[in-house]
Every structure is written in C-alpha cells, then in structure tokens.
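The form predicted alone is given below as one chain in structure tokens.
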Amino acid sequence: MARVIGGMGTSHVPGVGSAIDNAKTHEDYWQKLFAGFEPLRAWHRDNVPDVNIIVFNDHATSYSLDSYSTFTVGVGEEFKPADEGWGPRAVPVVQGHPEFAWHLVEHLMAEDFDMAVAGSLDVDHGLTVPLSIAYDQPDAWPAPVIPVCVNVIQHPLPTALRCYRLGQAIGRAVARFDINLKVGIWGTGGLSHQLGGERAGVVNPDFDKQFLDNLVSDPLANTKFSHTDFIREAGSEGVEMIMWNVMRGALGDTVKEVYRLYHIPVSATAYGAIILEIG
C-alpha cells in the first residue's frame, strides 16, 4: 500500500526562484536564507519519495478570477511552468501521476469534497519554488508530482479547518492506493506578509512561530483562525497558511519535527519552513 513519509511546509517567495534562476544565492541579501535551506535539501536528498503531492495556490496565472476553484487536482502527464508575466521560470517540467491523482480525486470525492480536476495546468512560482528550495537545479525533478490547487485569492475561501479536513482525508486516500508507493506532502504559501494596501510590508514572528509549533504540537489550534484572524495578524496574503493545514492533516495525529527555518525578510515575506515526519 501506499504511504506518506513526511511533510513540509515551505513558503514560496517568488525572489527566492529569482535569486536562483540568476545566481544570486552567494549575495549578502541571500546568502543566510541559503544556507538555511542546506539541512533542508540534505533531508530531501535522503527521503526521495515516489511521488510529492505538493498544496499550492494559483496566482491567477492559469485561472482566471471569474473562474477558480476551491479545491483542484492536476491530473495530467506533465505541468509546465506558466509565464507569470516575465517568461516562465528556466525548470524543468513537472511529472505528474495521473493513475495516483484520479486516485485520490475519487475517494476524496467520495468523502464529500468536490474537487475540480485538471488535465491541463501550467504551474507558477507557488509549486516550482518549493520544488527548486528542496531540490536546486536539477536537469529533472526527481519525483512525480500531484499539484492540489487551493484557492486562497478569490472569496469565499475554504476555512483553515475544511483544508486540515482535506488533508485527513488525502491520508485515507494514499493509504487506500494498492500499489507500494513512498508519498510526500508539502504545503506551501505564507507565512505573514502583504504586498500591498497601508500595511504592506507586515510581517508578525510572533504569529508565524506559534503557527509552527501548533503543527507540531497542536494542528488543531491552527484550525480554529478565520480568515480575519490571518488577515489581521499575518497580513492579506498571510490567509495562504491555510494551504499548510492540508500537509499536517494528511500526517496524522503525531508528528516529530526534523528541521525549522524562520528568517525575514525575503522581499517583504517572512520565510518559513517545516520538515515534518509521522511518528
């Protein structure tokens, strides 16, 4: 049977595939936040799963906001990095699985959640940043992915509880695959940040460390903010940590925390990342 090794969580800082594409990491403004990431990627270098379904949110790059949906699994053979305006990201094109995402579409459709499906998804700065925070540059991705797509840009919203439920529910559904699979799930977005309005700028360590060690210690408590409440106190786009609650519903009751990095700023963003495996 199938089963999820781990989680992550990770923001996807647009600058941080910048600084990447254009071998800006050796640069004062990021050298810091790179060796950050060297304990994360040496963990990924030693749990290669046989597939990663990553959480991520469209940037109204391949929906358009008279059209988006709560909850979408891409399905296809491949996702190509969308053109955000600049040109797509130079990375490779993104595997998909369609045999596990059809999977997992009809079990979570048979726990009540209406998930939207795509055989067709150009994927932008919110799934090819992780994978290139956790993998560099390699001349392919080492894993398959399944993107799930939340919205977390057009209201209404679906609340931090109903993405922790999804999460839960993508655990039963790996577990259900026959065919011996090694699963990673990572949420990404956040963590406090706005990039317009008078509070641009806002970040809140206070909030986003408390976010982190409620998914370790107490996931539940994560699911109790409303979208005023991440708002408020994470900034406007901070409601993105919703997408987090995804990954830790699908681990499980208990988790042991492997690796942590907390740094600001990165273009106005405080920068989060969890690694998180059950047991």
The other form holds:
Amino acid sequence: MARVIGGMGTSHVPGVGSAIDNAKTHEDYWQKLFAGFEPLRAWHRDNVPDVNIIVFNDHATSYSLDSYSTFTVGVGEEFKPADEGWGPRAVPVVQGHPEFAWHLVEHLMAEDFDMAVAGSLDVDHGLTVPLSIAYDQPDAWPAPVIPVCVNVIQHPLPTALRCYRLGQAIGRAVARFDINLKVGIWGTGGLSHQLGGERAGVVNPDFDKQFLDNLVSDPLANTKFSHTDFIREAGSEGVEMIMWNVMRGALGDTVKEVYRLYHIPVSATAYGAIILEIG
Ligand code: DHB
Ligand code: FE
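Form predicted together with 3,4-dihydroxybenzoic acid (DHB), following the form predicted alone:
Okay, now the whole complex, with that chain kicking things off.
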C-alpha cells in the first residue's frame, strides 16, 4: 500500500531559484533565509519518499490565458523545466511516475473531480523552486514527481474548500494504490504577496500566521476564506495559498508541525514554509 509520509508547504519565489543557480545564497540578502532552509533540508534528507505529489500553479508558462484547466495531473515520463520570461532553469529534468499518476486520475475522476490530464507539461518556478529549496543542487532529483497543477491565475478559480477536498481525495487515492510507495505531498505558492497594481508589495504577517496556525490545528478554517478574503488580506497573488489546502487535505485530520519558517521580505513576498507529519 502507498502511504503519505509528510507534507510541505512552501513559497515558490523565482528569486530563490535564481539565488541558488547563481551562487548568491551567502550574500547578505539571502543568508538568513538559506540558514532557515537547513532544518527543512535535513528533514528532506531523512525522509526521501518514493514519489512527491507537487501541487503548484503554472504562471502562464505551459498554459496560456486563453485556455486554462482548473486541475491538471501530469502523467508523463518526464517534465522539462521552463519559465515564463526567465527561460528554463538549469536544473534536472523532473521524472514522472505515469503508473501512479494514472491511478490518481482514475481515482479522482471516480470521486467526481474532473481532472485534466497532461502527457506533456513544462514545469515552471512553481514546481522547480520548491525542489531546489528541499534538495538544493543534486545531479538528479531524489524522487519522481507527479505534478498537480491548480489554476490560481485565470478567474474563476477553484474555491479554498474545493482545494481541501481535492487533497482529501488525493489522500484516499494514495491509500488505495496497491504498490508500496512512500509519498510526499507539497503545496507551493504564497504566502502574502502582490506583484502588481496599487497594492504591489503588500504583505500581511498576521494573516499568514493565522493561515499557518490553522493548517496545523484548524484546517477547515482555511477553507472558509473566499478569494476576495485572500486577495484583500494577502494580496492578489496571496490566493496561491489555496494550493496549501490541497496538501493539507491529503494529510488527514491531525498533523504534527515539524518545522516552520517565515521570512520577510523575499522579493516581494512574505516567504513561508512548513513541514507537517501525520499524527
Ligand atoms: C514572485 C512570487 C511568485 O509567487 C511568483 O510566482 C513570481 C514572483 C516574487 O515575489 O518575485
Ligand atoms: Fe507564484
């Protein structure tokens, strides 16, 4: 039987990837953040799964704003790094897990989640930066990945509750996969940030802390926020936080907080990360 071994939520700020790729992590601006990654990376070294399900958003890299699916599962053998505007990062190609990915698709469809299925999907900073945060600069990523892409770009977006329920269904799908697999689940994006418009640069530590606390002890509270709540409290791109609800839903009712990191500013964002184990 497959089983979820833990979950991570993390921001996916492209500048973090760029700092790693360009050997800038010891510069004053980055040093404190990267010191904060050390316990997170230690946990990942001790808890290498057989596959990571990474819930992320595409930033109009693979999708265009003309055509956007709400939820997509990548079922390909591999996924190439790409990025809108920045060009692809020189990081390892992401290996997929087609057999398990198809199982997820079939299970989720049977539970009435109408998933889009992508045989080929280029993955942008929403997925590759979290890999670098967890694993630094290996020659190959230590585990294959099933990309689960959520539309947080082109309104209307899925609700925070729908995302949580998707995560619960992913948790059930994992438990029904008949092969012994240790599974990690990650949600990326956030925390509070807004990249453009009048409120560009907005961050809200109180809201972020509440969201992180809720993830641990009252995850349903995070399903009650509307998109307007997220955008008002956490900025227009803060709505990426709904993807953390997918991760949290997959972990079940009770979790243990293993590690939390919160750092302002990272680029225009409040950077947040959390590691949760079941129990
Ligand atoms: C930034 C953050 C994001 O989540 C993103 O997708 C792009 C840019 C930033 O703060 O620079
Ligand atoms: Fe983003």
